[in-house]
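The chain below stands alone and is given in structure tokens; this is the form predicted alone.
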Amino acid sequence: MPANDTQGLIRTRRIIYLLVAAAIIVPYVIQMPIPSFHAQEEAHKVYDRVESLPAGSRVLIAMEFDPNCEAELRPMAEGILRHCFARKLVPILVTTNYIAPALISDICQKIAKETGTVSGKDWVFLGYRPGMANVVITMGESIQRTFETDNFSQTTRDMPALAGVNSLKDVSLITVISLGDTVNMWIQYGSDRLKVPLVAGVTAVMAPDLYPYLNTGQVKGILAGLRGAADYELLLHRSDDAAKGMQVQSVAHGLLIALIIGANVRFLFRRAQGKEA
């Protein structure tokens, strides 16, 4: 390849890199509302299910994710917690993912500080227990025996947040926020067995696997990926990390489409002139 062509290619690549960087950074700095952005029906179902619960209801939230999928799933977790506290519900958090406790603890403390809620009274993070399905089964028998202390070493017996809650049968809703197939575990050993309604938030690639459960009514609503998290923020009349992430995605995708179209137009134009692409 001639030296001039090589230098031109390098310059073109640098321009593209700068454009992509700008497409990612600018939407985080400047609010860029997307007029066509409306919450999807599946997210509405999750929102409506939480909204319908009377004050004081207990909501079991299984946070089955780790930092690998934090960008997609953390905004869902924060949105669900904010909604619960706004409705005066009592979240009971748990995980069977051994990597998750530090991340979940950070989420809990952030939202608790934001909402002025107290661990052990307004919410409880039970922590991690190994055993996967066995944990769900034993929680269906007794939460306090499965978790004698919570993640912060507080005794669960006589804890105000668990007042009147002996097992999973006593919660009003199960919410599973998961990066993998642990939703199936909570459906089979929790929701279906104990007849407790369940909603789920999952990564975008996992969402298609849950639609059969949505069609059968075993899952009452789905938050799918970053878009699902942004939908929930929209329903809560907020614009947080998920909404900003959707702005970045939209601008970046628009830029890529424009670059593809521009490259093809250039190719056709040069070919019409009898030049090499």
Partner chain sequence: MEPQAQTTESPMRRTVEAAVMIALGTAFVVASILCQKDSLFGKNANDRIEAVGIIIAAALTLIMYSFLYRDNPLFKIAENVYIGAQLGYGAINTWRLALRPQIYNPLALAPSNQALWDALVFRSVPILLGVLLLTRLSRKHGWLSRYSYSMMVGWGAGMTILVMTDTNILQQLQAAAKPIQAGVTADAGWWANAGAVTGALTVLVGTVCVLFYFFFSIPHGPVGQRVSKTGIWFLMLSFGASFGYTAMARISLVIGRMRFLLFEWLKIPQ
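Positions refer to the first chain, counted from 1. A quick note: this is a predicted structure, and the numbers were derived from the prediction, not measured. So that the term is clear: the rigid core is the largest set of C-alpha atoms that superpose within 1.5 Å between two forms. Compared with the form predicted together with its partner chain:
- The two forms, fitted on the rigid core, differ between the two forms by less than 2 Å at the CA of residue 235.
- A displacement of less than 2 angstroms separates the C-alpha positions of residue 214 between the two forms, with the rigid core held in common.
- With the core superposed, residue 53 shows a C-alpha displacement below 2 Å between the two forms.
Same protein, different form: I have the form predicted alone, so give me the form predicted together with its partner chain.
Shown below: the chain alone.
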């Protein structure tokens, strides 16, 4: 490519980066109002599934994410935890991601403080175990044997939050909040094998891969990306980080659409002039 073209390309890229930055910063600074939107059907299904559980039910929440995807998945995790506590359900949190424990502890402690719930009694964070699918398989046999202590080094035997729960079969719902394909692992070795319903919250990148499982009923509901988290906040009648991000995302998406249309029009125009092949 000639040097002039390369320079032009670099300049164009920098302009696009600046435009995207402006599209994200300006709506926050001028405090644009949050656009009205309706929760998507898939998010409704997650909400309804949690809502339908009787008080005291155990909900296993697999938090398979780290700070890389905190922006998308933390609002989901917080929303589901708030919903569980509001419905007097007992979340059992676990992760197979070695980077995740500190972030999950932070989320748990924030929501526990907000809702006045106690670790070990109203919820438990089992922590991290290496082995990925092996962890799910052994949890299917015994949770207490897989996690002899929780993340805060408390022994899980006789823990009130795990009373009546021997294995994964005894939980009423598996919720996977994941940045990668660990949802497949939980479907294969958890919900399908043990016949426990499963809902998932995933990054937008992963969402298209998960829709086939929604059609088959292997996944009962999906929260997809920041929009999914905003849907959940809407259903909980809250307006937290995800809902507040919707106006910014709308502007940024508008900009991307405009750029795609503009670039294509320019391409067609140049082709008509014989400047493009």
